[in-house]
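Just one chain is shown here, as structure tokens, and it is the form predicted alone.
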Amino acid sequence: MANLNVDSVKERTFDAIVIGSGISGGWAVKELTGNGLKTLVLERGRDVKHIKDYPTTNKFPWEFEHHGQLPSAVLEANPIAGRCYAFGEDSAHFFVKDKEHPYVQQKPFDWIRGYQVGGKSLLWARQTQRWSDFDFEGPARDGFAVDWPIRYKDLAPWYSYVEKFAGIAGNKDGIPELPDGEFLPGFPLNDVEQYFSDHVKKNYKNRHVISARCAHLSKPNQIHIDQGRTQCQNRDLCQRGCPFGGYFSSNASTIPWAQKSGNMTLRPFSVVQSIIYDEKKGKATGVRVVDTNTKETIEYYARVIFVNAAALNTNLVLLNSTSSRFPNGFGNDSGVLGKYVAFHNYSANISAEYDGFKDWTVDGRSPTSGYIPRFRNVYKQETDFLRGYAGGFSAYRYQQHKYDGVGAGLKEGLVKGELSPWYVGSHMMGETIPKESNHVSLDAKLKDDWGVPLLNMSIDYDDNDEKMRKDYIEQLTEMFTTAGFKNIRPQTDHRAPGLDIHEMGGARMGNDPKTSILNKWNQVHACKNVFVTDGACMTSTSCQNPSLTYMAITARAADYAVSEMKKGEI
């Protein structure tokens, strides 16, 4: 229960609380103590400092008892981790277990977690690509979902705000659909990535295959040197954790950034279990929490809050924080909160092999690789199926050894490879469609280890996911075609949603309280003291990675935020 001694409770206010430490609660943290508001971010997880906690960081690969995979018994008792790309030896300590955060599955849906300071920033695959008004634009265009109460020109400046400080590499392109912004030079495409970059040019209209714009350091500005960041040394370890702080991630940016302006106070171990709503003020005044180690429950207080716990959890804090104002839940007036969640679709990709360039190989690697934006429906509906999809493009070969014979025989094959031919492949990343059926709820009956009710899921394809799928696979497969690629291989897996990790909405952005929960600045319609700037206010999904808008729309947030407690209207 709350200590009611008068000093207590001082030392539990503050100016603003921020739910959250990854990518966007990174972010409202920097802004707000930038500021001058003294802020305390909550983290449920445990703290990780940029560099001293990067274990595997620097090890070889014959350093790890397993050689970087992980036994059996590890990968069983994580089923749903264990299908993530990035779970490995050298990472699985950044990833919730399983068992330890359990959830309702009413359909298949894998959530991938990081409860730690920096959250996913620490294992996401920093592709930051801008969205533009064919995406914003996109449900009053189409019909689907609700309008966005915000277009591409309300965001482009602070695109160019959160760019300048994180860091992203890009080319400038001049793709409408693909808004360029404020780059550090590009990654270069390997040979054949370039070669099927000018096939497409020269053979489809609209058609593109860039270098992926990615957050990382080619060449730091002055910003990021202050940051203590320096230039990526493309050692492709990132879900380790840089300690070049080559690629941007909360832990190596905007945490210690906000550290520095003495404003922040930092606790990790906190469960947040509910927003606490003052009826007599017509306002949320704080935040209750569950320390992690000692089961304690602990009041905090704030004149503003910011929920960044991502998309899901967001989704859980709003909905356990209930009043006799809200009793379905925080903000909750028009019944949509939990409700229209959306994801992307990664369900299909495609390989090949190509003769060509038999004399060129690729030397060391690189963070990113080759993008194909979207050209399906972008400047009229062509399709039986709403909105598009875009798609990673990469070409690779590698030396082959030979691992047949015995003694001097088995030695030369083992030592002397052969390179492989070219291999080339790419992976949808499709739009889906938010639908009201697409929910999360409380479970009535089951909590967690901290008293929090358990999150039900009801997510699931759609008719137009599988018409896009389809479409992918059919455009795909003539493009390789047409570029002379062969023993071209289409495939779709059963995956369950969930493994893009690019879960958003349930607290959705839109001018009609009546359909939506937050407004054009990310303030709860009902309650403008409080404000979700993460996933969770996403209205639609586009098919463009959604971190880098996650960022911009944060801090447009907190800037307006700031501007309305100055004017006392907050």
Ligand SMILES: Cc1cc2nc3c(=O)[nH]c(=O)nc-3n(C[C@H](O)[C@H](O)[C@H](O)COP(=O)(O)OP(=O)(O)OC[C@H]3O[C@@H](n4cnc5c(N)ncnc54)[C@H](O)[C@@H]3O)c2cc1C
The other form holds:
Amino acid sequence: MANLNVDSVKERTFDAIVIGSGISGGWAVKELTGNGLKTLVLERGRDVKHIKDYPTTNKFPWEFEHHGQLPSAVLEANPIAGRCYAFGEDSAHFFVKDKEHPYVQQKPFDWIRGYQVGGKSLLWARQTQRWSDFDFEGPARDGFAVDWPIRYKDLAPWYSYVEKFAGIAGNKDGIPELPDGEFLPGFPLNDVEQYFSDHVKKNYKNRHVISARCAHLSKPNQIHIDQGRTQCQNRDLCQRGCPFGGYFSSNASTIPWAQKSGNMTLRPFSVVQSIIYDEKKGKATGVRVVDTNTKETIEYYARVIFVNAAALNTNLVLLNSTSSRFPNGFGNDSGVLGKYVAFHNYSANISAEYDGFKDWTVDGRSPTSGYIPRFRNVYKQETDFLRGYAGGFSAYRYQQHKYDGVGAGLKEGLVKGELSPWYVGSHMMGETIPKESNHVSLDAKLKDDWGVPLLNMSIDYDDNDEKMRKDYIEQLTEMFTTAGFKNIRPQTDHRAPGLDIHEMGGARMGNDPKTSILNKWNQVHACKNVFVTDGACMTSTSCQNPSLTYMAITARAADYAVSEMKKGEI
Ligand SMILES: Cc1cc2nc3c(=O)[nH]c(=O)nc-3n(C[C@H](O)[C@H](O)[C@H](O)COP(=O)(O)OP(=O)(O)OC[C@H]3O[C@@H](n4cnc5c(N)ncnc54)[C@H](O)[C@@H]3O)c2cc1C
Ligand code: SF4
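Structure of the form predicted in complex with this ligand, please, following the form predicted alone?
Full complex below, order starting with the chain above.
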């Protein structure tokens, strides 16, 4: 029951509600408030204010109690979060701890989450690749999922729009499968990365190694300065939160921008339980929230609702929003809600050494590295698996210090050191195929502290992933061998799905309401004033990083929502 003593209904009524303040929610609130809508942002976690709430950002390594390493007791208590490469002493405070927010794993799935204002935008690796028509047309071409209701041309102007505001560093590489964008200057590859790039260009058709495009201000424009952000200092300590606003996060960019409009109300500590559907009006009228401090249930009302709780939590909210009109979850006339969940396959990597460029080393740090765009099954189906993979690529060497000896000898060893050989490495980033059997549902028995059923997950790899992994290892081994790299060590990483942190689907877009939840504008087919624009909406997963696409899709949908509201359609 709603607690009607909290505030008057009027005070709890807004033009728009956004559920979640992470990467996609930040864009929803920026666009809605920018168009004059009084917007309430509901965030289950605490507030994290840019700069003020980055407690480790300026610490030196020796100022950490454990020199950046987490004690084994913390790692043992967090076997899931502890598997994420970014979970360290400097950043653990931005991660959900395993015991605090349990979920049910019918099959192992490493669910990495950030519950706070800014969500995972404080933690992400900021890799930003546009998707192309090879991705949006892929399902129709290969028949592996339902057809996307949009194409690249629908999103291209919105990619440009969000890139200009967020600030994306990159080069115009002219690769059709990885469309160019509105870039700030790209970060240079180092000598060995450039050597490999040249080698691949010379020896392979349609294969490339480029500087990975990333959401960093290599050279800020006025719009970034207006946000209060400054040039990236290449400190490479980004997961602590960046005091310069050098990389894009909701905290540094979209949320304070929305705040400045005077139209945003941010309510942290507010777990959205469900969306309220009014049978008589035939539309959603608001959301039910549990205040995590007081445990009160409160209702908030609005004309339009954007669901941006991150893919699997969005599924949870929708599945938990039942009514006699939607007994199986919000907008779930098709029965596909919670199904066709897909992810990325990061389960292989390869490392080696290189003897060349002994006279050269790196100068400073780069916040990004090399990127190998997808080259398999792009122009034709050439393998026995569907779709393809991209790869990271980086080369580095470091000072090897000597710790033996005493007195002056020890001091000399510690100070001088010798350069290590060049090490090179790549990791696989594969597309997985959305399948009905990969699904999430509400647990029948277990509930969380706010009375919401726990999410029960059944998600796994399949043969396609296995074949793709094998091909990645074969192709990269060959490319490394022909480049003259030595001591090549391919590895299968026996990780559970999820650790790529690119979970998608469950409330997919599609033309046909019988097989999808959302239309081409991200509106719930069966309830036009609810929009879902985070990873839950994705019909397929591409192998490019997804967050830039969530941003573009959100900005596009918000623009549409505003115009529909002005026309009185919603
Ligand atoms: C270490 C790491 C590296 C990554 N690297 C990259 C990368 O290089 N490139 C890339 O594209 N992506 C990357 N990602 C993924 C990226 O962070 C996510 O794709 C992105 O943050 C998703 O945006 P979102 O808005 O859907 O979710 P989030 O940013 O997670 O935000 C969701 C918000 O909703 C809130 N919420 C959840 N449930 C509720 C509820 N019931 N009520 C109220 N609020 C709720 C959460 O607390 C959270 O703040 C990375 C992620 C991590 C952790
Ligand atoms: S690399 Fe750039 S964005 Fe990252 S912490 Fe340093 S200055 Fe900030």
